[in-house]
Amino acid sequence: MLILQSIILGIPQGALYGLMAFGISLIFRTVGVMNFSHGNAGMFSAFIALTVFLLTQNLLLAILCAVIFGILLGFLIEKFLMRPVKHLSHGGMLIITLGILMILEGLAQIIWGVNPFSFNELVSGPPLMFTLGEDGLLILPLNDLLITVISLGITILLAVFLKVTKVGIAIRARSQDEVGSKVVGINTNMIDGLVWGIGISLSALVGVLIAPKTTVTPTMMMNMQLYGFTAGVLGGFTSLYGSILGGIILGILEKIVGIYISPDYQLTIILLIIILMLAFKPSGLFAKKFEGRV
């Protein structure tokens, strides 16, 4: 009974590292760059979110904000700083992502402090229960049932956007090969703007669905990332849906050790994943190929 409640209380939790690696990945494969100001991105479009919801008192309005900020965010990064350097040295562009990460840090505290913010849930009310036998009690809050329905559904959406549209198409063109892209007259500049809009709204996203299970703080996505990071290595950073898959499987791991061994051991055995995954299996576990980029 225990290993079926850890999964119920995983799914949530590792969808959300899913959508997280999703957005880490995308940026990754289209642009080639590792973007580590991600979960910051994230956390300061929660803080974002949090300041309209005290102001209007308006739950969804917030989390639009939050999302739209984090596109406009993302176009941003892209103008101003990456599109510069993206043909001079990846590794600028590596250093330009760690100093957003500082950035972005340091203006949260300067404006909203460091003192924790509880932010509302998405729906309240008594959690889902599930009767299996004379012993046996499953328990789902709604919440989390929520959480995965956005983000699974936020996953599919993409995954229609990126196959049967043209820009998704020339999204994925222009991963494929940039040269080639400009050749058949695809704005790669465009292409690229929007691939990073995408991805920090995704941050965006995540961290206002996360906020209700923590507090809003400058460093509440620092873990945030580290798992979407371990969601994409094992998924495969060149599959985008093998991030998703990567997520989940990482969200059940993570409650099962933490039920059945510690949850002081729980980041330990996720760097561990790390380890194991880049040395045996680079590719991760539903990548095609591995490209070299990690």
Given for the second form:
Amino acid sequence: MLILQSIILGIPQGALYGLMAFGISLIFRTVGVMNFSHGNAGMFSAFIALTVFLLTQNLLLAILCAVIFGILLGFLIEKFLMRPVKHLSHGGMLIITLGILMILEGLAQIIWGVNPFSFNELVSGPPLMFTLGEDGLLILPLNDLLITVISLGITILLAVFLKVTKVGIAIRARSQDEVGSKVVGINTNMIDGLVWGIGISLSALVGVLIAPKTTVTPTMMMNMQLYGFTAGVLGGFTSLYGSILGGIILGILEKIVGIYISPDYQLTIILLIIILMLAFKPSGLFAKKFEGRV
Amino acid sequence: MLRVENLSVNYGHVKAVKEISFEIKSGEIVSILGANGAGKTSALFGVSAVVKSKGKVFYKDKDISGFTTYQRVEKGIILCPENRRVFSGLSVEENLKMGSYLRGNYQKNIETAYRMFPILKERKKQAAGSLSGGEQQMLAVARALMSDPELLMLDEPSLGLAPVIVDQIFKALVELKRSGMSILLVEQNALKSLKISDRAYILETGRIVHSDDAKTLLNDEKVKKSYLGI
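Go ahead and give the structure of the form predicted together with its partner chain, now that the form predicted on its own is out.
Now the full complex is given, and it begins with the chain already shown.
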């Protein structure tokens, strides 16, 4: 029973890891840079949501503002920070994302301080309960259910967008061959901006969805960044659904370790998974055969 | 149709193309010949703005030097790049769809493409990366044609292909010329390309050293010896 309960609690958490991983891997596949500032971009967006909420008391508007801010932030990062160094080196881009990570954290501290703010859940109310057998009781919080539905819905939506729309195919084309995509007339700068926008807006969404649990602080997304990256490694950066599945597996595993071993070991296990995956199956569990960066 | 003046392409300190000038008139096939490393590919990249270049490019007497690659594609200047550059993880059909990303009538052109290279129709659902080299080259040419080029630039379309397929591609080029397309051809296979060209330029270490009618060049002793191997 305990194991079922940990799975049920792990799925919503994992769905958020998956959403995080989806953004990180979308940017990685297309532009070729591991975005270390991903989590903090989401953190900053969560602060935007908090501010809008405190001003208007409208939660939906606040979330919408955070997502839109995320898209804008992504565009700006690409246009002013990534584009100038794009053809110099990937290492340079990586260092810049580290810089953005620190700048966003510092800015958040200056503007909003280090004290945690609480943030509302999407829905409140008594959790769903199921009785199973003699004294089995499963608890499913409503908010968790909604988070799972939103995460899976958005993943499927994005996967369909990448699969069938002209712009979606262009994103995949650009991730496979930059010169090839240029000569067919794809505006690669625009595509890169779009990918950064989508990626960061996903992190913004994760930020506002996890905020009720973590509270809103400048370091709220530190774990998310790490777990999102691990979910990506686990699922494989090459597969559309791999990141979300990797995320869910990771979420469940985390809860199981927390319940059966000790919460102290959760992070250790995550880091172990990264090392083991990179050593034995670097392409990830759900990777298609390696085709360039995609 | 296309006039290039003093085009230079540099990669850091390496000067790949040094102030070359050439032109292509409407409806012509023009070849650029030269050994490996002479700067042929860089010259085409310069014309397409895939890499940064100095100098002026005029298209239909309009200065397009400041145009980006996609703006030039919009005008009908299409490059079919060296090494095919097909999107290996995308299906053949998706590759062709990307060909008409900016211009060209997809429905009409896909029929033409499949008629010209029937094997592509058989493989339309297959990932481009799983095609043979020859099929990938056909796909690259078909993809370039999807955008209704006015000026088609081909970089080594016969590289690594079986002679039968090379013939097939050259036949397609002659057909395209007949339909009114202008073609700029870069080829290792100098004899074959001179045979279908109107004029040719010879590039040596980034400079144009010679240019003439294709027929004259075919009978030129020096050209014969250095480039045709006869």
